[in-house]
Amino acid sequence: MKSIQVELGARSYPIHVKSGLLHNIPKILSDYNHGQKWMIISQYNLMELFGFDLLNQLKENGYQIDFITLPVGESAKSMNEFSRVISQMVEFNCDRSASILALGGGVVGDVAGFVAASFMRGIDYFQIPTTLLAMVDSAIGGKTGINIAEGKNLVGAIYQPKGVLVDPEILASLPKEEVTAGLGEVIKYGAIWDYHFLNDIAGWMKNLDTFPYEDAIAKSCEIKSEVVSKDEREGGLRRILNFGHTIGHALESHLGYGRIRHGEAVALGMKCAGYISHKLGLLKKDEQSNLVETINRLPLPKLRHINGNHLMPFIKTDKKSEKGTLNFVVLEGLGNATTTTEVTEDLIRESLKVLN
């Protein structure tokens, strides 16, 4: 089992990555089980796939456990659903000693994490990510949140889990397009941090049927844990993890949650950010081409007639803006990301031509 430590002092925690890990969770969590109430927060389809098996394993090993389900899709990340889950926690007699297992993708992790941060002013939770996107990104680092009409993740908290348990075998149970969409976030780690990893990814993507997901997940987790350990609350370095996200989030908001997958939106956003980096004189043309060629190996959706009038209202309300100034993530060469406040609205509008 590959174990990676997120170093945050008293709030440090491990990320365990191993195929078949799901069957060992009762043993892995045994030191945390003190007779308290445990709650799995998931979706019903995921409970049917492997949640009920996990529930029964935990019950057989002496865990006092129940489950709560969320609807599928971004509609789960609403104030109404958040309130409903909190109410169900009370109905299940949870108290401040309770622990949550967030079994699902980014949506489940975001909602369950925010519930953990809020319920009784904060209880323990563990992330058990079930999508590639969650395994390499959203399950790590403590970002939790829900959406409101004005934008994505505008309500939330940074609240660290007690551990992240990653079983790459879970990916085999998911539709292929759901898995490949998450590769956008894997590409991001190579682009912002490790040029050699980006080259590895480009080679692996020549045949997605043989892609070494466990190796890619472990390396992505190492990079994210290193960044989060240095900057937990996104005061500086952690902002680079938003590469591709400013335009990606705007695409999600404009097209409607569920119309485009998050990893796909980020991949398209990275193409725009690569273009902007080149226009600012930070990224060489051949490096930009290398990034685009790698991204284009993904089966991305075809977008038509996307322009600044569609996206700029969402970009202007992006939570990465401070006092009206946008912190935009760019590349100073592949494997080296930074932020700048010099990206103009005109340049963003110009970059959107790479999407059409």
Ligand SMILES: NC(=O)c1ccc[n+]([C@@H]2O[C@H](COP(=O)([O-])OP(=O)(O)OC[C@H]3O[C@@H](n4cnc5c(N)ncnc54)[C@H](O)[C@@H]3O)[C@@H](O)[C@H]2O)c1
Second form
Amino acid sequence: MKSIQVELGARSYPIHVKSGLLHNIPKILSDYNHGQKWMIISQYNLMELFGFDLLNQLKENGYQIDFITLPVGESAKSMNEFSRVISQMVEFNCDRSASILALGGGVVGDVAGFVAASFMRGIDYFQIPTTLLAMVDSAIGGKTGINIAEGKNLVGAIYQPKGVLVDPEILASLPKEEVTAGLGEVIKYGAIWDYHFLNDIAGWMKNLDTFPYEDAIAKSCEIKSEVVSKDEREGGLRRILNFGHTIGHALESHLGYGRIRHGEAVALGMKCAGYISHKLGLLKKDEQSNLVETINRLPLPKLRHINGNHLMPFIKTDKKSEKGTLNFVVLEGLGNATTTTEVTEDLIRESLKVLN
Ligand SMILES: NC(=O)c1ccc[n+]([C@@H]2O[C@H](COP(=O)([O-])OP(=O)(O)OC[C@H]3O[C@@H](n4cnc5c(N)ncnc54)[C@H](O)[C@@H]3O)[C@@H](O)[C@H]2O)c1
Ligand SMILES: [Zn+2]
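Now that the form predicted alone has been shown, please provide the structure of the form predicted in complex with this ligand.
Then the entire complex follows, led off by the chain already shown.
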């Protein structure tokens, strides 16, 4: 088992990555079980796939455990669902000693994490991510939250789990497109932090059927935890994790959620950000081509011509949230990211041509 420590002083926690780990959860959690109430928060389809097995295993090992399900899709990240889960926690006699297991993708992790952050002013929780995106990204770093009508993730907390338990075998039941979309985030880690990792990914992606998910997940978790350990609240360094995301988020909003997967939008956003980095004299031409070639190995959706005029308002929304300045993440060479406020609207428009 590969174990990575997220170093945050008293709030430090381990990420365990191992194929087949799902069958060992009672043992892994045994040090944390002191007779308290445990709740699995998940989705019904995931309970059928692995949640009921997990529930039974834990019961057989003496855990006092029940489960709550959320609907599938972004609609689960709502005030209504949040308050319904909190009420159910009370009905199940959860108190301040209760612990939550968040079993699911980013949607479940974000809601369950926010429930853990707020129920009785905060209780322990563990992330058991089931999508590649959640394994390498959303389950790590403690960002939790829900959406309101005015925007995504506008209500939430940074609240760290007690542990993250990753079983790459779980990906077998995930639709292939969801897995490859998650690879967009994996490429991101190589691009922003580790040139050798990026090279490895490029090689592995020549044949997606033999892609070594366990190694790639462990390395991605290592990189994310290093960044989060240095800047938990996104005061500076953590922003580099948004590489590809300014244009990526704008594409998601412009095309409409559900039309393009997050990881796919990020992959396309990284192509534009690579172009911008080159134009600013920070990334050599051959490095830019290398990045684009790697990204192009992903089966990405074909987009109709993207009109800069349609995209810009969404990019400005990102800018608004940063007090008027757009902190754009660029590469200063492959494997090394930094932020700049020098990226103009014109350059962003120009970069969109790499999408066609
Ligand atoms: N907190 C963070 O730091 C952070 C970071 C990135 C994204 N997010 C959030 O994550 C969410 C997206 O997460 P996601 O991409 O994991 O999507 P998701 O949680 O909606 O999961 C996608 C779908 O796959 C199903 N599924 C999950 N695992 C499965 C499995 N192993 N087999 C079969 N089906 C499975 C789910 O039931 C769901 O229908 C967004 O709401 C986004 O805002 C949060
Ligand atoms: Zn992302």
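Positions refer to the first chain, counted from 1. Quick caveat, the model's predicted, so the values are computed rather than measured. For the two forms, the rigid core is made up of the largest set of C-alpha atoms that agree within 1.5 Å on superposition.
Enquirer: Just want to know which of 290, 218, 196, 86 is the hinge point between the rigid parts that rotate between these two forms.
Expert: Of 290, 218, 196, 86, the hinge residue is 218.
Enquirer: Whole degrees only: how far is the smaller rigid part turned between these two forms?
Expert: Domain rotation angle between these two forms: 8 degrees.
Enquirer: Once the rigid core is matched, what's the CA displacement of residue 309 between these two forms in angstrom?
Expert: C-alpha shift for residue 309: 3.7 Å.
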